[in-house]
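A single chain, nothing else alongside it, follows as C-alpha cells in the form predicted alone.
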Amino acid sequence: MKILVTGGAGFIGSWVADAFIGEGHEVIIIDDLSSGIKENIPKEADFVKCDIRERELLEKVFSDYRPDIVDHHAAQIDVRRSVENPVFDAQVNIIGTLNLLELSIRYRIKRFIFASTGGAIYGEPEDLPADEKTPPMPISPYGTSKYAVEKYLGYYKAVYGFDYIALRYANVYGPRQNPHGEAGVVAIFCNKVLSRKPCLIFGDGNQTRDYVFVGDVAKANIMSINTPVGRYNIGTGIETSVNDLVAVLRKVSGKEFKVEYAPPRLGEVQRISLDMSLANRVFGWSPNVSLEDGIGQTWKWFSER
C-alpha cells in the first residue's frame, strides 16, 4: 500500500517509516523540517518538504500521490511551548490537521492513523494505570489539541463513516530522539552526559512517566493498518520516576554524572502510566523491550555519534 507518513523526517516518524518499508509498502513522506532531521528520512521513500498547514502543497502530495493511508506525526510535540504560545501549538496539532482530515475524505483514504498521546491527554487520573475509559482532563495545551483532534476523528467517523486509529502514546524514547528541539528526557540526559553537563530535573524528580521504546511504538503502527477503529494506549503500565530514570541511565552508562533541580513547570503532570490492555486484547500489541534495554540501546546511540 502507499503510505503517507507526516513528520517521517523526525524521531518517532522516522521509525514508522522505517517499519513500513520493511514491511514491503510505498513510503511518501511530509516534513517541514523545522525538528525533523533531513539524515532520518529512508532512502527508500519518497519525500516532499511540506507544513500541513500549507493547504495548497499539501493538496498537491495528496493528487501526486493518491496514498492509502495517512500516518499522521508531524506536530507541535513541546508541552512547555504549548503552555507559552497556545495559538501555535493549535494552529499546527488542530488546523494543521483538519487539512490532513478533510484531503483525506476528498481523496478517500482508507485507514488514518493518528498519533495521540496518552501522557499528556488523561491530566492528573486518580487511578493508575489510566486506561481508555479515564476521562481525558489534559491541563497543557498541547494534550487539549491533541484531545480535540481526536473528538474531530469522532465527527468524520460519524459523518462521512471516516476509518481512524488514534494511538495514545506515553513517553517514546529511543535513537534519533532530538536533545534539542524535541521533548525526551532520556535524549537530553544522555546528551547533557556525554557534554560533561549536569541533567537537569524540573521539580523534585519523583515525578513518574510512562517510558515506551519507540521501536514497539513503530509496531503499534504497523498492527494499526488491520486494527479495528478506536483510541488505544501505547504504554507499559510502568511508573518511573525521573530519579529511577537518573540511576538506569547512570548503570548502563557505567558513568557518573551531575544532577541539579530546578522549579517544576506549568502544563506538566506529576504521575502517569498507561493501560494498554485494550491493544493487547483487541490487536495483539504489547511492549518487548525493557526500560534498561532501551535507554541501553538509546545511550549507545548517542555515545557513537
Ligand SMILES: NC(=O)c1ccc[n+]([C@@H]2O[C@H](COP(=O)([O-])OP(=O)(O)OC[C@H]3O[C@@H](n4cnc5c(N)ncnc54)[C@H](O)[C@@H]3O)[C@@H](O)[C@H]2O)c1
Contents of the next structure:
Amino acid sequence: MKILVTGGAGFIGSWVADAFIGEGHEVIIIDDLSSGIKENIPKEADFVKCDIRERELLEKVFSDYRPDIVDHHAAQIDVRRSVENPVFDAQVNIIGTLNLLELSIRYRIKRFIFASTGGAIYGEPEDLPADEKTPPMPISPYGTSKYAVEKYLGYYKAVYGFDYIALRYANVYGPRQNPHGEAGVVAIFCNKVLSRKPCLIFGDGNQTRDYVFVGDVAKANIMSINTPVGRYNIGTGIETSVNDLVAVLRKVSGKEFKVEYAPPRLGEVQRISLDMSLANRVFGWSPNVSLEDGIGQTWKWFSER
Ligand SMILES: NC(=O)c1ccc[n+]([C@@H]2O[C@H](COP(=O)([O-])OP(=O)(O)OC[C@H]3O[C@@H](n4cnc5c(N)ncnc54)[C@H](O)[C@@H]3O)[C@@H](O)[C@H]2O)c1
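Return the structure block for the form predicted together with the ligand; the form predicted alone was the one displayed.
Below is the entire complex, every chain and molecule, led by the chain shown above.
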C-alpha cells in the first residue's frame, strides 16, 4: 500500500516509516523539518518538504501520490510551548490536521492513523492506569488540541463514514528522539550525561509517567492498518517516577551524574499511566521492551553518536 507519513523526519514518524517499509509498503514522507532532520528519513521513502498548514502544497502531494493511508505524526509536540502559545499549537495541531483530513476525504483515503496522546489527554485521572473510558480532561493546550482532533475524527466518521484510528501514546522514548527540545526526558538526560551536565528535574521528581519504547509504538502503527475504528491507549500500564528513571539511567549507563531540581511546569500532569488492554484484546498489541532494556538501547544509541 502507499502510505503518507506526516512528520516522518521526526522521532516516532521515522520509526513508523521504517516499519512500514520493512513490511513492503511504499512510503511518502512530508515534514517541514522544524524539529525533524533529513538523516532520519529512510532512503527508500519519497520526501516532500511541506508544512501541513500549507494547503496548496499539501494538495499537490495528495494528487501526485494518491496515498491509500495517511499516518499523521507531524505536530507541535511541546506541552510548555503550547501553554506559552496556544494559538500556534492550534494552528499546527488543529488547523494543519484539518487540512489533512479534508484532503483525505477528497482523495478517498482508506484509513487515517492519528498519533494522539494518552499522556496528556486524560488530565489527572483518579484511577490509574487510565483506560479509554476515562473522560478526557486535558490540562494543556497540547492535550486539548489532540482531543479536538479526535472529536473531528468522530465527526468525519459520522458524516462521511471516514475510517480512522487514534493511537493514544504514553511517553514514547528511544533512539532518534530529539534531545534538544523540551519533551523527551530520556533523550534529554542521555544527552546531559554525555555532555557532563546535570539533569534538570521540574518538580520533586515524584511525578510519574508511562514510558513506552518507540519500537513497540511503531509496531502498533503496523497493526493499526486492519484494526477496527476507534481510540486505543498505547502504553505499558506501569507508572515510573522521574527519580526512578534517573536510577535506571544510572544503572544502564554505569555513570554517576548530578541531578538538579527546578519548580514544576504549568500544564504538566502529576501522575499518569495507561491501561492498554483494549489494544491487546482488539488487535493483539502489547509492549515487548522493558524500561531497562529500552533505556539501555537508547543510551547505547546516544553514546555511539
Ligand atoms: N514523543 C512522545 O512521547 C509522544 C507522546 C504522545 C504523542 N506523540 C505524538 O507523536 C507525534 C510524533 O512526535 P515525536 O515525539 O516523534 O516528535 P518530533 O518532533 O520528533 O516529530 C514531529 C515531526 O513533525 C514535524 N512537524 C512539526 N510541525 C510541522 C508542520 N507544521 N508541518 C509538517 N511537519 C511538521 C517535525 O519537523 C518533526 O519531524 C506527534 O504528533 C506527537 O504529538 C508523541
